[in-house]
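Next up is one chain by itself, shown in structure tokens, the form predicted on its own.
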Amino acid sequence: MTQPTAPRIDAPRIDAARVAAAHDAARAAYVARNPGSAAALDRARRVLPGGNTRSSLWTEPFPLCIEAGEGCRIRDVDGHSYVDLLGEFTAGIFGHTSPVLAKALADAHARGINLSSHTPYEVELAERLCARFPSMDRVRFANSGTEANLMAVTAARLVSGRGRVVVFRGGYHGGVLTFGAGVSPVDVPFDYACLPYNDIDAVTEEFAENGADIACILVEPMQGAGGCIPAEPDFLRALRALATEHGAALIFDEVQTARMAYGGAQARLGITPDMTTVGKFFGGGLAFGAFGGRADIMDRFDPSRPDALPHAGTFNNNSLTMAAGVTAIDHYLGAEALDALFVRGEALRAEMTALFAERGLPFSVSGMGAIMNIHACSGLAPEVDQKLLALLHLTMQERGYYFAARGLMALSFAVGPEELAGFLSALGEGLDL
């Protein structure tokens, strides 16, 4: 799934000085336009480190403080409205409001939110997930994708009796499993082989040298935080073959890519892993994660077994999330709706690529389906590209369109043709260079 790349722009108007001047002007306009968000951050700094409790939301000179949202639109504390093209970093697939999910939550709350035991909700959600993911014979619930990935890797290590974990640079599997530039100081201290993504030779060499020690491969079918870089199908097929040959578990992190089809990216690609992790929207908009896989791995969590692996968590089966997840799957996450969202995203990415090329704007777009990332590609220094991307982000925000400062976009069901047409029109106005 090779991504189209915009040509590098060497036109005289694209030079470091012009980019820096335009960036500084856009930044100054942003500061002047958003005093309420600046004040909100000053207040937050008194009780939160840097005023922040979620690193991915930080952006210079300060992030917006969003006070409300409805459908695909959000409003900041200064009263500005935006079309939200970020979709809560892929989690907000339903948009910001849903009477259907609100009713499911209210009904579950009325029946009791902390029921102190097993409930009917959890098996209903588990049945639905196992039915749509052939890689899941059994599933267990957690409260985030981070927890789901951590437990999947832990299970693979303990069941196999091996310690080594193959991961990929640029990968993100949660706050303690992040590999943007290699192994992070905050990562869980496993024995990692952190390899280049989409590099079959590197993985083959790793297995040739250490195959007997490798417990699992943890991989995203598309790296999300790494810039929305899809895995080449041949790369994933090679991982599947190597894992099978050497007795390692292949774990697909589908926390983001599960939206690519009814059975996730694995179904669209026709590659079945040994374990799968999901999260985000399968909890109906609440904090949620799940890990599942082959019965011989997952059944080690059967608490009636003498060799059972423990996996506790007060809110693993909380009735609100379980009920919201069931309703979300039944009402929103059908095959037809997900396929339509995939097609909508593919079309938008193609239109953006064509527009950048037509206007001679130094940007490219990578991604899969309705998750994508804009990249600056001026051919100048990396710091110039950083300012170019920041300039585009600030400019589009001023025009009423919201996506992540790093260029990430994730369409929700609520984003329709009118919003996309408006976005493309605003994007076509270009940058003031």
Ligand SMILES: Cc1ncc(COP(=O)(O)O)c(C=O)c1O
The other form holds:
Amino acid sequence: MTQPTAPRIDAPRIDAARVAAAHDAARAAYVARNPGSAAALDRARRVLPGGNTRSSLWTEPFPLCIEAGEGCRIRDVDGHSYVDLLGEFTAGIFGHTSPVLAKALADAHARGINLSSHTPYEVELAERLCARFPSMDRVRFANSGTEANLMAVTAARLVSGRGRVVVFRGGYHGGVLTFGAGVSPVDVPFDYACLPYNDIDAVTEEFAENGADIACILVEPMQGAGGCIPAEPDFLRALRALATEHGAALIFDEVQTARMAYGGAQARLGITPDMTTVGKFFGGGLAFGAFGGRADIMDRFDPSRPDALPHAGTFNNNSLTMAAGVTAIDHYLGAEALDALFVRGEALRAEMTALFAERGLPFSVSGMGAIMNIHACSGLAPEVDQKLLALLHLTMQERGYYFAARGLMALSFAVGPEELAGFLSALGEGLDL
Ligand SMILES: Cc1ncc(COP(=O)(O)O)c(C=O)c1O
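Right, the form predicted on its own is done; let's see the coordinates for the form predicted in complex with this ligand.
Okay, now the whole complex, with that chain kicking things off.
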């Protein structure tokens, strides 16, 4: 009697040709559905290179042009409405409308903008930030996360008198501190050791060879732009120990992860860096960055000292951002609200993971709390995975759910259980592979 043949478990379950055909059809439908966005790009191309002033927004064949937002929804110039699951790449934690922030801004505006000196707002915001981050004795403000990281690294280098900066492949600390595939030609020219993330041996080796030259380690507790890859707690503990042993500053870039708890990821992990950078939502929806840390480092910026390091910026203490930041912290960014958002994100990730497994869909989702990234994982060529992710992105967009083409999602407070249930059901039904 012949035995029944066992099913071939090593055969790829995904048919690359079918994926390519589905992708091309979804892309053609996208083009047909969005003539207004296509026209907006054509117009922008005449004055902005590629029609773009923020590279991360570029998506093939052209990005949507969004003309308005309200709560958790956005509307494009062709009149389509989407549930915004991208949350302005983590900065838009409040949703798109907030009467509370609007009032704070109007009140600050009524008291005069561009006040030519110190204002009461900046100390209010500084007190709140120093109170919440274990590592921040003092803080200074900037206008972006990029600038905050540049200043933190500069401070660590000048205070230590050393030049070398340890960073990690896949890391993103701003437009001129980007290490996705190693050191980029646009990066500010520091002496970098760009090492693999979560690799304790590589960092240990680097410190053994160059410990006396290393000014600082700049690291994200979770690599955000790098695909939402959380650091292993042991890796961060090893960085803490090596920095202490060799007299280097450990800088946590919490521009994204500050939302993981009242005191940021550092509080959740119980690891205290020497310096911390934040940005995004602490400006209450306006352009913002801040760097802070140990008093002995930060106090070098005290302008009354003979050895003071300068740090300038016309808008560092602008009253609108400062006032919006204070209100955002008091009204939105309390411990309970952030913990609840974290739990909501963890639950969503677990549900997505279960759904992908149940439906046999070749995707995974990584992340921490309410920031996550979908990855295609067919086991076939990288180009197939790229098409798969693009297909998922286009399909979900057509169904009214908006996230980054690279798979990034960041929940805002405005995204409720109904929207998430709708998203999960669309995700389960969307693809027939
Ligand atoms: C971890 C991290 N650091 C720094 C930055 C740079 O902040 P900004 O875009 O405000 O310059 C970003 C921006 O996405 C970020 O995700």
